[in-house]
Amino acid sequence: MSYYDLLQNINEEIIKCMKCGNCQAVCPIYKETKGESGVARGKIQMAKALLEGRLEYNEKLAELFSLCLTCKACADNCPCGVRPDKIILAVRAALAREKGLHPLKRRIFSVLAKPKVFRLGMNAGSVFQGLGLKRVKGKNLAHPRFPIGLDMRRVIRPLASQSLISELPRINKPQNPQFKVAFFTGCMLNYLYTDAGKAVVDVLNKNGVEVVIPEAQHCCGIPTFVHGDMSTSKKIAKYNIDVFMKEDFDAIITHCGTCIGAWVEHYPEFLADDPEYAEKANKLANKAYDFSQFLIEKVGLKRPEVSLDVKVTYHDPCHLVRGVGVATQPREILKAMPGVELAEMKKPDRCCGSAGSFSLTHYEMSSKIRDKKTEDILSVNPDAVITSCGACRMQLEDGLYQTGADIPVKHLAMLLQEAYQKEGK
């Protein structure tokens, strides 16, 4: 059994923490409330009283442990080899299991949970967005209209006329590949950001790789996970693995940190005691990687012939970075391209401040935190913002917004896709 079914299962994580207080030199919560309670030593304690039975499951502990963004900039500076991250979303599960989800959660992971009515809602949204959505002018991106779970003052990315799998065919295959993968497209590219999978899709073919895009693939689970919903977690994790098992490929590929996560670490944890689906997780474990990842470390990238002649700053998106350590590869990439210049930030690392649901629910954080991140990338004056992470690019996009900087925010993948086209011109 896991941590995030059973508590007293986290215990041997908690009593390894020896209160140093590293946590606090890197959490982006801390940074803003310099509470206790926003730090990962704080959490952990009350995990401990939580388990001694000194701390009740209410309301105002919910309220606390919703203070995360999940990096794991803790765990990563921890002396002890500490996973916060683990005890922070044990503890949530808990409180799930305990109180309950909020019913506006209970109802949209009702939702998420059935990958049918999921895509239908979606697709409606894309139809009927205008009526909650205004477009700013000159940009894909808009306002919202009215208050509806979203900041009166954010832009996000509109959702795509057409999904991703619905406008791409289901394989897509160069002459003589060498290489065949399934795209695990996620909700990001699948519903916003097509530009991205589109550029995925077209510079794996460009590198001689076949690219099936299984139709039935669903949400990775993880909005739900992070939540403490493991019950929907769980039966997300048996849906995908079910689709992609039906599938012959040499590797999954994803474009995301959350993704590749979901896929290497958390369903294998989600099934680890299903006698039937364990053995399913692991094996596809094996199989997962990052778009990246797998062009330098297995394919072998066809560098481009043309140059770019842009500057770029890459974001470290924190799953992605913290959570599967790629973070050389994108930069292989980046340095292999011709006219590429790539100005690091001081901290490519730091958050941004997102971490998907949060950036709705805790917006006036999420904008501090993100608002640290904007400044780094403006001392560097880039041309582009280069990351390879959806929910990043939504957030970095509305922070050069908010600044009035007109510095395009693209997936890794586009950069590489202009390089290409920019060949055969």
Given for the second form:
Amino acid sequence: MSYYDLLQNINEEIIKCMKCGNCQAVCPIYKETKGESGVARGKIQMAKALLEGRLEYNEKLAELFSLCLTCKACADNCPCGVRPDKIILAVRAALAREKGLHPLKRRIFSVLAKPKVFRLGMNAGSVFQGLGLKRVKGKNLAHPRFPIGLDMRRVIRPLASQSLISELPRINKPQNPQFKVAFFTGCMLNYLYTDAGKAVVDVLNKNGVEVVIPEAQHCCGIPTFVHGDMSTSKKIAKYNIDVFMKEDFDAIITHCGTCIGAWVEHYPEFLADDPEYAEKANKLANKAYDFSQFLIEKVGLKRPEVSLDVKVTYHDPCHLVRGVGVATQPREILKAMPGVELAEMKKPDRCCGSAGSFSLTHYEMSSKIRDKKTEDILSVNPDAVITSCGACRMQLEDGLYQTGADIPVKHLAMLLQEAYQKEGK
Amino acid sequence: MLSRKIIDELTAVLGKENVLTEKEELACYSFDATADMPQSMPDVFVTPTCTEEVQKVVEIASKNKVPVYTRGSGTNLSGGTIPLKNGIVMGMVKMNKILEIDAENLNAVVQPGVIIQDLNDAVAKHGLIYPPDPGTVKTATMGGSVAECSGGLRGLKYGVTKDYVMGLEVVLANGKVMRCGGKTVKNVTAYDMVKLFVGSEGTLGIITEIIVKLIPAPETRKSFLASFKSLDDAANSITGIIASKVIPATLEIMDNATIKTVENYAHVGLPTDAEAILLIEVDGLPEVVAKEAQAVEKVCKENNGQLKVAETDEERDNLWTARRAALPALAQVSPTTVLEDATVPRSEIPKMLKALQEIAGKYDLKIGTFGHAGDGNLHPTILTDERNKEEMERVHKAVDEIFDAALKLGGTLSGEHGIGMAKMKYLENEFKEAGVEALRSIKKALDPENILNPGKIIDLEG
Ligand SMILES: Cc1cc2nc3c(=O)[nH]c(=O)nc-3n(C[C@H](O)[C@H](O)[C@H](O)COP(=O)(O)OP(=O)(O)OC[C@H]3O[C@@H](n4cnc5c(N)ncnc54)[C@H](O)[C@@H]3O)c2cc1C
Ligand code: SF4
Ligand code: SF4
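Can you return the structure of this protein in the form predicted in complex with its partner chain rather than the form predicted on its own?
Below, the chain from earlier opens the complete complex, with every other chain and molecule after it.
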């Protein structure tokens, strides 16, 4: 059984940790708290104590285990090859089983478990959000008008007036397509950053790729997984697998660090002992690609001909760079674009502090981590920040807004789209 | 358990955010990086932010006879920060300011919670370095490394922590503050208290400020990898290099077991059929480096060594990646890694390596050895599994014999990891009765109530 269903099974991972403390050097949470409970080593030892009965499932433990960005920096830097992120998530799952989920989370996740209800709610939300959000002049950003579970200081991206899936046709076909892909948009690109979603389709079309957008697709489910709600995550995984098994394609494409991680890493591990789904999950995992990865590795990028004349810097989403090892591909694209200067910031792969809902539940801590990132961005003085993840983009938009800097944050696909569009003129 | 009253007093001094009492948090301070040690929970964890607060904590502890376990980053390898007798664990990580960089006088003043690498990054702008570089430069604190007298890869040429500490501010067991040493190169005023506190592992006083010496960064460097078919050839090269009046900045050795493991893990092209390899780096002025490099090449060739020179920065990085991979690679082989640091005079290295091979055979254990050949500081690393009780017994016997062998060869129990609680039982083998008595008198004089890191180095009660 997976360690997400039975905590004992994570023991082999725990015992690998030699307690050297190397993870302190890279853990963004430790850098802020300077407390051993913040870093992987402390969390692993708490997990061990929990399994040995020296600690029990309680609120305090839940609070301490919620303090992790699942940024995998510790795993990447660990001399013993330990995967602290897996240990932490396994404990969160055990906590949810033993203690139950927070009532608010339970309510939200119960909606997430029902794709149709969720879709209806999100589409209606775009109409009603004006009541709750106060627009920032001149920008497509907004402050919360009431403390609706969001910090009043932060700015977020309002829901798009129309979701990507309802706006775009199901089949987007260029002339003589060389490949056919299914686009897994993820919530961010479907409901908030539809500009990026459209860019993905456009750019793939320009590169001779037919794009199908299965309309029944749902949230990737990772938001429920990181809070330990395994039954909902599995339900969602199976649902999405069913939706995509019906299609015929060469690849599944995402443009989001979390979504690609879901397909490549998490669905197969959630469903490893499911007789019906294990094989399907693996099959689809092998077909899932990040947008940049597919263009570089499979298609061979059609180099834009017109020069853009911008200086950009690239932020690596944690789950893309450390989750699935995509770091060179986006840079290869940027370097191939005429007139695009890539000015690397210090530690471009350091977590932006968003970690999805972490930025909602721990705004203060998340902002401190984010401020280090914005500082690094500002130090290279770019015209735009490029990234490959909606959650990172929202976090960076907030961070840059708070410093007063007027630097747009864009998905990689958008920059390519701009270049191709300029060609057409 | 500590009384509510003591906790309240600590909270009044430090503020709530600096006093942790919940057992989930405390469990995170019941261990350090040492393998095969008992875990023990503190009653409270505190984080002072200035010397006055440290004084107040010690006063409260002393008044109530509660142990104080000072902790930096908790990366030591001798059980030095485990709160064996519960009480207070005092974390120094929030006192992490670099107070002054005096580039003209080549020194810096830091608080104990500064991470070694952060100091190095700060002085690099001035073209200076702080040479002591334990494997944990990116995590260990200045306070912890001073209290352990940490070494590192560059010990042979540049010395170890004690060679760079010029002055200290220390909070004594009675809560008073003393200063010793200072910014002058020469200082013979009374006893050398600085040297006494360096390496005292938190048992004599709490270090709250450190003045360190800095040196100009070397202009150039050159690295080599030499592989040998026999241990004796490798050993003769080590002594040969030094006999030819070259003091390399680094002179590291890996035995065959380590070479194989590293190659298997990191694929850096190490010769797996070699009995030993040496990794050598000379640094300094370009003319000197060129001359020393020639001498190194000559000696290695004379001793049947196969030599690879790192021509570019990239090749150099590759070489040192291999060295840095030694511990991680060994650590991945099995769940528990028992890392020792028995040290012998340089000339005895081949005998020590052979003794280690024999011990491994005798107890049927996997032991990989690597280390700082230039200064005789070896790291025999036993790869085991602490859940296997029977094997752990053999490990303990092997460790006993390793220390015996080192002492017989005129060596010492610990080159750089300290005694802590892990090596206490061997202390008398090296210090003999009179020596241990002298140590005890020092401890009693400075910490009569035995509240500072009790149960480490020397135990007044037992
Ligand atoms: C992977 C690995 C590699 C290592 N490599 C090396 C190496 O190459 N060379 C080497 O020498 N060591 C090495 N070490 C050991 C360790 O990293 C060093 O001893 C380090 O300097 C300890 O620093 P720390 O901040 O973690 O101290 P801690 O472990 O927190 O404390 C060490 C000791 O100092 C005391 N102490 C801490 N702060 C103070 C203070 N302010 N005042 C008084 N006492 C204090 C503690 O009570 C304890 O006894 C290694 C350890 C690991 C895990
Ligand atoms: S998780 Fe890895 S880096 Fe962190 S303490 Fe354990 S072994 Fe060391
Ligand atoms: S995943 Fe990131 S935040 Fe979590 S423990 Fe590891 S380094 Fe720290």
